[in-house]
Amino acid sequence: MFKSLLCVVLSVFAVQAMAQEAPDVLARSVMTDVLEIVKTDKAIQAGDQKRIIDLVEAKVVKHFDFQHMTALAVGREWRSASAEQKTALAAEFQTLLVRSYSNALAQYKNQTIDFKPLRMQAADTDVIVRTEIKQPGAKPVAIDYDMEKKADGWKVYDVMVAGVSLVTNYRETFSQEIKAGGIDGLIKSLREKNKQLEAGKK
């Protein structure tokens, strides 16, 4: 359920936007295009994993700050990691999220997205874009996006699905991995999970 809903999280921010665009405008402007691709692409609907991953990497990745997301998920141990370890962690975490969400993206059918009014001041550089996912035969699910304004535009650095933070959802697992094997142990664990996902789609 959590992963299937997060496919919508990624799809909302799926096309390149100008840095000047407000975060809610960005979300609204790209929604129709991306959901149309998902609904009409026969290969995606048939579960073509490579096509789905290509879609996510081409249209989604650049709108997420995976470095920031990884730092939040790792927590205080991030400060003690070397530059090389940080780079490796962010890369593996990004791969994990992209592959997990690519699997979930194929499950998108008839959900619709309702955008709530944005509470934002002109000088704000950190905002929450609130949305609600409506699904036939089910209760609406709130999905909120924490977004930060960067030099190249607004980036998502955390997502709240039904009140559950994406980065917090991973933090406990990451903490356990670090306690057991340090930062390198976490990197190794993420690599193994990514290899398993890669093998699973073949």
Given for the second form:
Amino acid sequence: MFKSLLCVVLSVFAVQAMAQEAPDVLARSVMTDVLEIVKTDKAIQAGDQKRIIDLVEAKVVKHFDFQHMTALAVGREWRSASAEQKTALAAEFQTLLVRSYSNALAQYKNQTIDFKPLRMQAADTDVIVRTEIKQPGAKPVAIDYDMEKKADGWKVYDVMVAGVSLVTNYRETFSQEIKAGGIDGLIKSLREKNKQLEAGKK
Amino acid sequence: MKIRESGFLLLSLLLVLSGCASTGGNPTDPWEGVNRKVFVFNDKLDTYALKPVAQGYQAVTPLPARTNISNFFGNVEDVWIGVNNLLQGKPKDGASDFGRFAVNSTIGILGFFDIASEIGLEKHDEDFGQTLGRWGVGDGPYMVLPLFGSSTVRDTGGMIVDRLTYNPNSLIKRIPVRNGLTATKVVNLRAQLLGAERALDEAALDKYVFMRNFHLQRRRSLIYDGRPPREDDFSAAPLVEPQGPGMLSQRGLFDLVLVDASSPMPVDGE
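Could you output the structure for the form predicted together with the partner chain, given that the previous block was the form predicted on its own?
Let's see the whole complex now, leading with the same chain.
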């Protein structure tokens, strides 16, 4: 009896500890894990798109907050969207981002990734994990992850490539789409883009 | 390029552009109509000429050789990068750039090996357009230049100054050698970007707008040396918002305002 109680208490602590894992530690372990697979998996190296997308879905997606990302990309129109629209938008945007991200990952061959020391206070709930991709013969490219603390651990809500926010880079296109066809118009455009990419894959 | 030639080029470009009415909705891009046409032209030129050449180059040149070539061109640029760092009031960075040039030109055998990076002298990215930005000159309207691609009025001016002031190629008297060097530089640069354009194709709903935003944000980040102030979560179009010195697109090219000492600029040596 006492033993099982202890077990429960311990596992609760373990879960909490995992959720509270420092953002840079988390980012490093996920990235190292994924890149190791990308480098060694023959199908991925041979250009198997489905396989790398599956990998990203399985290992990376749960550490991203796509609702927050979509809200950032949509900007102030986000508030006027209904709950269903928000869900649909976030889902389509997620599909698009996962695909782009997977394809960028698939290019990973000779690069090495450097994690910069994290500057963070214990009470911080919003941090930037800075990394640098080094490749022979080219200037290193900075890739920074904006992460925030949620109940179930740290989540990425923006990725900065070479100082450019991937998310706000969409804002202008999104607002144009919304102006032309409302939130539903934007959902439709994203859906079509995803379908088109899906078809082109084969 | 001689002064008169480039001045004429810029002037005629501006005249052509100013004749075109605004089309899109973005105030930073009043010449969108023409820009889009040049964008398509560049894209075609790339697809049918530059990209295949870069792919061929990548196929026949082993990676270490490509690295040496990139290092060589990078080394030549370090002097001008250093000058710009001095002009921007960053003597430490400037000295480091000159140190890089000294180390790499000698121990690094004419710059083919980037020894300086290995001993901790970091490579920087500066040009006169950034210096102008640092001094408070706004971007001015967005421009897509034939061959050169995305730019702004300020950066086009900056690029002309770059080329007129610092043109080590002109030291080479034999024209074929000079042209050969320029061609190698361009092809080598393009080869580094192979793969990047596929990401662009896949990610963008409208490639032109995506590219424009990427370019403008990238320049902004470079001016702040990679530490631009974060934009608001729910503000309107971020590119037209006054964010700090040098970021006001409404400001003209010649509106040379020195940066106020109290302005939030990143601290050197971070």
